[in-house]
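Single chain ahead, written as structure tokens, the form predicted on its own.
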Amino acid sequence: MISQWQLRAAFAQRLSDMYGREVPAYTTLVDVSHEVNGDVMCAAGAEAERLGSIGRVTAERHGAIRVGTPDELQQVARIFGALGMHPVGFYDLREAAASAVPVVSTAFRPVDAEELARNPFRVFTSMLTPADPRFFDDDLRRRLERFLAERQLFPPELLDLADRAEARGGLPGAEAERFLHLAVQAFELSTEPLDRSWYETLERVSAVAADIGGVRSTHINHLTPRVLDIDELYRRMTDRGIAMIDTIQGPPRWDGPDVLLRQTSFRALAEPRALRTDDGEVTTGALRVRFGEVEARGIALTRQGRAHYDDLLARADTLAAQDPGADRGAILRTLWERHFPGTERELAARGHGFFTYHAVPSAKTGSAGPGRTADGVPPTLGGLLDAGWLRAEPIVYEDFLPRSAAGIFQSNLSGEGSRDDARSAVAYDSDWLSGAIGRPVLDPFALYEEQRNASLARAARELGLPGVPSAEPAAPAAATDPSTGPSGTGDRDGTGHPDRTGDPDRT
């Protein structure tokens, strides 16, 4: 029996091999990623593996695919369910993008820490929203829905094997091989001629809509290796003559802890595609739909930490709008250096970052002292860390940022498309998506919280603590003194957050 994680690892590798054959620049991206990772390992040693072993980082990939209907998304869920991957998170790229990106998304990935360590393959999966009148009028919606209903993305044999693999926890050798062959084949770029007129009709609305609804198949839009120094990779790819997008999406580069996700890509390549004209003639054109993305992953943030992150991004937007000639990256770095926790200890003590906590029994003393209660127990999580009672290990962020994903999409579009914001959007959310695919879309915060809380409870038992220390300190009351800014804690630029130099246990 080939287990689900072995199927997942084999599928990720075969998909990578296939994509490298179809998009040679992707192979260059992987090679440069390996070079950079090797150099970082030589320079930083064990510290380079603080957010995952080099074996995991080297094998790590995330892919991206696009489908058109809830039925197609439900079939994708069955295929990835065979690989031990679950839908995690809901992302509305319609709202995150400035240009026309009419999709909502989820990501399929393993959720168990052991499974993630074995192979953390993820697939960011987007679904078209034909019912949204901001993008599609009634006539185009009917035509699009009819087109999508008539196509078949995945053969019944593949879906049957997927159901068996999920039910049994794997497949025997011959069936596993057949499943992998069909699954990789389903995501290859089709050579079938496209209806040029229909494709161009959708492209006027959105290049993403055309890539989904203008073809009778699906394909991998990008595969993403993980790199330990994304800024160095960006420089080396540019030096090799690879056209990169203008920015690295996500948090800025700085001297503090890496958090969440930083992403960039090389620009979508003009690839030859067969096009059928209205009179039936087949010609050769060029479409830009596939690109090479790369990512650097950091520490997962709590809900409180994520709100802080989003607030700083919003403040950077405001400051950049006030001074269009300013370097937005420099603005972000300044905000981060002043307001974002500058160490892992601060992230943990403020309740802004997710960590697992491990008991250090040798540090326990029974005596009272400064910063301790009468029985000698430090009263706060920060105190337990400082006193050496607990050791914190960061939890890697396994998910995605809608704004960054939209930024990657936008940077690789050939045009802005069209969008009528005078019309009301159709509402989609995580509950709707769960019903559409017949399985729960999991909350990523809840997954991280479960991992953190279990480790805290275990450490408290091992240390004999009277209770489990709180991982998320309460936020302070709003300030009434306007001279200190909205937060009342040294907020001199109006972000609503204190300077980083304040007492982290009081924020």
Given for the second form:
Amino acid sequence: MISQWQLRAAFAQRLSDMYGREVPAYTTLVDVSHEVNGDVMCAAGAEAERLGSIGRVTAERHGAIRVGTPDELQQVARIFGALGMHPVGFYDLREAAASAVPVVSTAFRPVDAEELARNPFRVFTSMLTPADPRFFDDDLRRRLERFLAERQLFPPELLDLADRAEARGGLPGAEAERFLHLAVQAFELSTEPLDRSWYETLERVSAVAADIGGVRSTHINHLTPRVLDIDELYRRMTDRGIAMIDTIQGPPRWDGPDVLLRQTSFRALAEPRALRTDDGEVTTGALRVRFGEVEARGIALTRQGRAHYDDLLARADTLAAQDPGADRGAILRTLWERHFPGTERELAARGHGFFTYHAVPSAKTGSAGPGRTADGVPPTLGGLLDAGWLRAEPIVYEDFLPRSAAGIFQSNLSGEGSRDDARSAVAYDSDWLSGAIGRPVLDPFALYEEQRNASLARAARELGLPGVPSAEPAAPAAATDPSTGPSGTGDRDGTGHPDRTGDPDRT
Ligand code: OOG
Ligand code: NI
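Can you swap the form predicted on its own for the form predicted together with 2-oxoadipic acid (OOG)?
Following is the full complex, with the preceding chain placed first.
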């Protein structure tokens, strides 16, 4: 019996081999990532593995796929269910992108820490929204829905094998082989000619709509290895003459802890595709839709920490708009240095980062004293960390960022497309998506919280603490801090946002 995690690891590996044959620059990206990871390991030693073993990081990939209908999404969920991957998070890229990206998305991934350590393969999966009148008028919506209803992305044999794998926790050798073969094949680029005028009709609305609804099959859109130093990777790819998108999305490079996710990609490449013209002739054209992306992962943020992150990005927007010539990376770095927790200890004590906590019984001394309760117990999480009673291990961010995703979509689209913002959007949310998939879309924050809370409860028990220390201190009421000076505005940026000393979440 080949277990689900073994199927997942094998699928990720085969998909990566297949994509490397289809898009050779992706192989270069993987090679350069491995080089950079090797160099970081040499320079930093064990510290380099703080956010995942080198074995995990070397094999780590995420993919991106795009489907057209709830039915197709349900089938995708069965295939990934076989691989032990569950839908996590709801992303509405229609709102996050400035250009026309008419999709809502989730990510399929393992959820248990143990499963993630075995192989963390995840797939960002987007579904087209033909019912959104900002993008599609009634006539186009009808034609698109009819086209999508008529196609079949996944053969019944594949879905059957997937159901069996999920029900039994794996597949016997020969069936596993057949399942992997069919699953990889389903995501290969089709050689079947596509209808040029239909593709172009959709492309005028959105390049993503054409990529999804203009063809009778699906394909992997990109694959993403993980790298330990994304700035160095960006330099080395550029030195090799590979055109990268303009920026690295996400938080800036800085001396403090790495959080969430930083991503960049090389530009989508022109690939030859067979096209059928209106008079039935088949010609070869070129389409630019597929690319290679790379990412560096950091510490997962709590809801509070994430709100702070989103606020800092909004401040960077304000500042960049005021000074169009300025370097956005430099703006972000300045904001980070002024406002973002500068150490893991601070991230933990402020309740902004997710960690697991581990008892250090040897550090426990019972002396009552300043900052201790009558029993000699440091009363806060920060106090327990400072006294050495607890050790904090970072929890890696396993999910995606809608803004970065929109940036990646956008920088690789052939045109802006069109959207009519005078018409009102159709609302989708996580519950709607759960109903469409027929499986619960899990809340990423809840998954990290569970892991943290379990570790804290265990540590408190081992230390014999009277209660479980609170990991997310309540935000104090907006106290005015005298250090903001006589003006008391607490707005040194001039962005209209309070600065660090005026942050409501400052502890
Ligand atoms: C997905 C873009 C999102 C990421 O890493 O944020 C994504 C797509 O282009 O289909 O993959
Ligand atoms: Ni991606």
